[in-house]
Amino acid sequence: MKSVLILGGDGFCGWPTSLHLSANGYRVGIIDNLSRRHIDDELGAASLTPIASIGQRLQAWHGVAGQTIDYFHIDIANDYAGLRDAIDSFKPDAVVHFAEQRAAPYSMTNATHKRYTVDNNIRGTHNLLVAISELGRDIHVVHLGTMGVYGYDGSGLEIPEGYLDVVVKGPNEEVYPRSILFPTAPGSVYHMTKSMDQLLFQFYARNDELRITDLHQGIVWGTQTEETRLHDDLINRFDYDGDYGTVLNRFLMQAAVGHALTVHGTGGQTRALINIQDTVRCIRLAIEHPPQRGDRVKIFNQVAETQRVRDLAKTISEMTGARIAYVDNPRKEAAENDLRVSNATFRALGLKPILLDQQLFNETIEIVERFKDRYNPAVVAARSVWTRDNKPGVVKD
């Protein structure tokens, strides 16, 4: 039986991934300091779905699946010894790294959040790589990155899977072929940390021959997976607030409670999207197809499709009758952009991605209807701005 440690396994992507791997024959351990729950308290913006304690979650999983998931309460950014010892005792074949502050708006709110995002994300990633290197173990690291490292200004090019083949002209017109990381253009402090992760991975893959896969994921929509549906205590997070609510889930929430769909700017921003059920499948595929020791970092684009934000809003509006409200865009980004992304590797591995579909929207709306008494309208609007010139969430009539 292969064993996997999930860093950040209590979170939106980490929890369903932990259950999916456990259901598919993996021995699973979770490392998490429950920081996402503390951020809920800080923001006053709890998940729409009620989240059981980590102990109740693990007990419920054992009850319905007969499987045990080990849990380690460790802050990987600040407790290097604890992280190293957990890896040493659990002896994983792979480590899946979700343990980073994941919200771009949260990372841009103020100086405290900017510093926390960099300190937490970069130190945690580096501590993981150092621990594996120090222990001398052959462990495959699977990291959840983001398509946002490439920015959203749109170059017209299809974004390849990580690397760009170029030629450099040298003296006397000599030509030198090179394969370089596709240039990043992070649009927030959060995205900047993911860009910095890439350099850490390149160094440790080359210098210490660590086996690393970096997954550049699109915006996740949906909430439930096959495993999280099995018991109320296993239910996944549903974030709809201005900091952590992903755009499609936010629209579906707004529609269900009669709130206007708030589209930032012109809505011409094109985003990459993926359903949460495909997220967990992609993680398993990545674990099952590791690079060889000494190989360069494998980089996959973990996306299903791309859509413009205003088109998403139009689809939800036509489905539900919700009004669309255009509000000032708090971000510093192009008003309109195209986004073309290659996802050839996962398709070649057999992934048939879930595309935006009304039936799946209905499933999300059912969850919203069930828990809408927990809805807090005060947290829906964007509260962070990228520059002093931006205004958060001012409705344009």
Second form
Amino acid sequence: MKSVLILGGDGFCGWPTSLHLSANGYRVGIIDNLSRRHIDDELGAASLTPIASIGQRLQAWHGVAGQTIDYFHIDIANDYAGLRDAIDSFKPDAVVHFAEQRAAPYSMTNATHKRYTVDNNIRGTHNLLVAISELGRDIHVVHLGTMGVYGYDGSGLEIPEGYLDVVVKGPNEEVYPRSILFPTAPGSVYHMTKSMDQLLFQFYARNDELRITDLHQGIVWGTQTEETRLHDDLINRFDYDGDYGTVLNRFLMQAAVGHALTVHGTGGQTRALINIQDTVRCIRLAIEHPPQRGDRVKIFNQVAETQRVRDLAKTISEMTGARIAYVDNPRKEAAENDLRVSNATFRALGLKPILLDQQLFNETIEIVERFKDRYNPAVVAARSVWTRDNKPGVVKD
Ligand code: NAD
Ligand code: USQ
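Show the form predicted in complex with ligand NAD, please, the one above being the form predicted alone.
Complete assembly follows, chain above in first position.
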């Protein structure tokens, strides 16, 4: 039986991934310091779905699946010895690393959040790599990166999977072909930490021959997966607040409670999306297709499709009758962009991506309807601004 440690296994992507792997014959352990639950308290926001404590979650899983998932309460950024000892005792074949501060708006609010995001994300990633290197173990690291490392504008180019093949001309017309990391263009402090992670991976793959896969994932939407549906205590989190709520889930939530859909600026931003059910499938595929020792970092784009924000709003508005509000854009980002992204690797591995679909929208809206008495209108507006010139994304009338 293969063993997998899931760092950040209490979070939105990590929890359903832990259950999916446990359901499919893996021995699973979770490391999480529950910092996301503390950030909920700090922001006065909570998942719309009532999430059980980590203890109740694990007990419920044992009840429905008969499987045990081990839990280690460790801060991977600040407790190096704890992390190393957990890896040493659990002896995983693979580690999936989700344990980072992942909200771009949260990372841009103020100096404290900027510093926390960099300290937490970079130290956590580096501690993981050093621990594996110090232990001398051959463990496959699967990391969740983001589409945002590329920026979102290929200017007609289909964004490749991590590397760009270039030819540099010398002074005497000689040519030097190279394969380089796609130049990064992060749009927030959070996205910048994912760009910096890439260099840490490149170094440890070369120097220590660690086997590393970096998954550049698009915006995740949806809530439940096959496994989280099995018991109310397994329910996944659903964020809709101005910091952690992502665009499509926010729009679905806003439609269900009668709030106008908050399109930032013109809504001309084009982004990549993926359903949470596909996230968990992709992680399993990545674990099952590791690089060899000495290989360069494998980079896959974990996306299903691209969509323009105003088109998402239009689709949901036509489906539900919700009003669209074009609000000030709190972010410094291109008002309009085109985006084409290759997802050739996951397709070749057999992924048939879930595309935006009315039935799945309805399922998400049903979840929202079920828990809408927990909805807190005070946390909906996006108040974190990228620069002094930006204004919060507040609906004015
Ligand atoms: P999340 O905030 O729900 O989960 C992250 C988990 O990591 C939380 O449970 C948190 O407590 C834990 N964590 C954070 N710092 C930690 C530390 N120092 N030590 C131990 N645990 C720590 O986020 P998510 O939406 O599940 O995202 C998971 C990963 O996937 C992130 O790295 C994110 O960048 C990436 N990702 C997410 C999306 C998305 O739309 N949600 C899209 C692309 C990439
Ligand atoms: N947006 C709106 N209205 C809203 C919320 C967002 O118009 O109410 C716009 C934003 O301005 C942005 C786009 O929608 O142009 C996407 O915003 P988002 O909050 O859905 O996503 P983002 O901040 O990019 O971050 C999310 C996750 C992050 C992950 C990233 C993948 O929080 O962890 O890395 O998606 S990606 O965007 O592909 O880089």
